[in-house]
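Starting off, we have a lone chain in the form predicted on its own, written out as structure tokens.
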Amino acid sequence: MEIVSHPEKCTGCMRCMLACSYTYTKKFSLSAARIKIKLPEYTIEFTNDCNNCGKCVEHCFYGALEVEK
């Protein structure tokens, strides 16, 4: 399993990236999380620490994350 990502979809919202972090820390901190939005550009990127488990997937409302079997 591999997440592709569609920068073009992101709004930006950080969702992904608090769902991660949640997830490994049991906090919201957008500096704990394994995927990294950057704006203004809305580029996604993941760090090495990612596993790829989906969490970020299940919670982008816009499509701009998908799993890829």
The other form holds:
Amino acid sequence: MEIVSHPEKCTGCMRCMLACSYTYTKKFSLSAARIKIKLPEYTIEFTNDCNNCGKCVEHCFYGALEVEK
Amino acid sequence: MKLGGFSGKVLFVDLSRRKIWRETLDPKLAAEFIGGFGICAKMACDLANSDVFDPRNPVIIGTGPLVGTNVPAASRLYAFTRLPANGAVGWGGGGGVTFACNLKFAGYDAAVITGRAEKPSIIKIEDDDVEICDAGDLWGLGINRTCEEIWKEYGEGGIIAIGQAGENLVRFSMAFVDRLSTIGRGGIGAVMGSKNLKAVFVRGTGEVEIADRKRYEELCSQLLDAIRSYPYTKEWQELGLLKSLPLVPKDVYLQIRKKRVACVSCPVGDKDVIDVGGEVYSTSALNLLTPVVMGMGDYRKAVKLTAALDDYGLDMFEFYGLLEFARELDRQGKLELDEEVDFTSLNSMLHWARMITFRQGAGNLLARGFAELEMRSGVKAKSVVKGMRAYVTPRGPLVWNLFGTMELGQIVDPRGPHVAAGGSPTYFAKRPVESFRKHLRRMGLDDAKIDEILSDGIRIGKLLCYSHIWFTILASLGICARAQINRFYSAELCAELYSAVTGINVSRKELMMRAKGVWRMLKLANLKTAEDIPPEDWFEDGFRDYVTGKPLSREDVERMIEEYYEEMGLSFGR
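Right, the form predicted on its own is done, so what does the form predicted in complex with the partner chain look like?
Time for the whole complex; same chain goes first.
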């Protein structure tokens, strides 16, 4: 399972980052997220710690993230 | 006791003395005034006791306890100050884009800025590291360039910035968040300008904790399901407010729109990156409404105009209202304009935007706002309430002739004619009674009160009281109050979310009472500055009753105002 990103659909809402940090630290933060939305370029990157759990996909409202099985 | 949701600190910056310090947020204050909007309102009522351009007049920027969590559309920030437009202790609310959550992650629920810097400055906040930096290179730039330069220099983070209108103390200048979201109306931009404060930058690497995670996760899961299953969510995402107001044909809009942009955690982002003939603008398509309604038929020109006004930091409604008044005075021979005001011409509008922003010729007078223009000419402007142009009127800038809560709200709002706090189903024409019942239940009213409000048509005054309470709840938590968002929330759910996030357990009724207390406090703080007087021209073939469509009389509106204050528990000896 791999996460595929579609930056053109990303609105920069950063819900994915919030969901990711909460999943792994039980607290919300931007710095602890394993997915990084770079603004104002709207690029989407994953850190080496990302284990493709898919939480970010689950929380994206805009279809900018997708699980490829 | 450490509260969840709150960072627990307030940042103070005195620009005159270049002093920076932090104070602990009193948990009792947090509980009594809910958070965000409510706490900032309390601080503003306590601290904003000076003239508007006195260095002691604070700019208080804060955000609610849900901001920084992933509660959908919990992104709002509020900036309080004594407003140049009318001297009221008031506020501008803005979509927080990335500023509000970064402020929280940096460790602050609010920042209180006082004093006047010796030279143009920017406040840079990176967690505990807070500096007053030189902004000499940025002074004189528009908001777009300012933000781009700051991001280039400081990297990612949230920005509140002013344009040239704020620098030149135009009394209806706004500040912008991340160059996209407005903090207006009333002239907050000019207060920042008077402090030599070009911008505030913030980046936070901290965390937001949740007091009761199990309860929080259950509530958010239900909320997420509701948003995902709502049949119009996709359409709102695709078209935003153009869904209701098709100012530009859908195919044209989709062609010029390069990207949708959302505030943090928002499911229906309403900002756009638009490309018109190779020129790229960051704006909201909704902003095209006023230029189009006022006569600029070509959307490409309307985009250019709104982008220019945004870049200067001018309040578009006040800009149009003042020019309309100035043109009338010119025709009457009471004001001499050096160039014609032509609402259909981009060049004419750009000329006047420059004249006002840089305070040249007659633009210098217009930059002082309605009060000054009325005093100089001896003529009363139409549709002006508390020194500002009401913008939902039968004749524009937003044309609408049914009198609902937003319209009445323009009179009784303590800061002047704003509509954001007065939302209800009267926003739409001819809504069935059942939709009001549903909405009122969400706002937390019981059946007896709902029956009372819906007896004898719709008791707009009573209804508005609860709109203001509902707005105060959402704003204090940090949730966007727009109809497309607040439809997913209820007072009950807000009380549950607030309790789960903060650990301060409140019931729906307690939350409503606290919100009412906040609104009453703001009204009482403004008794001397702002009278609730409906403009005379609203009764000259103007507004009509929402239910019957019959013309409204002044007496009808005064009765609504009385009912509004009765419901608020304020009598004023009426």
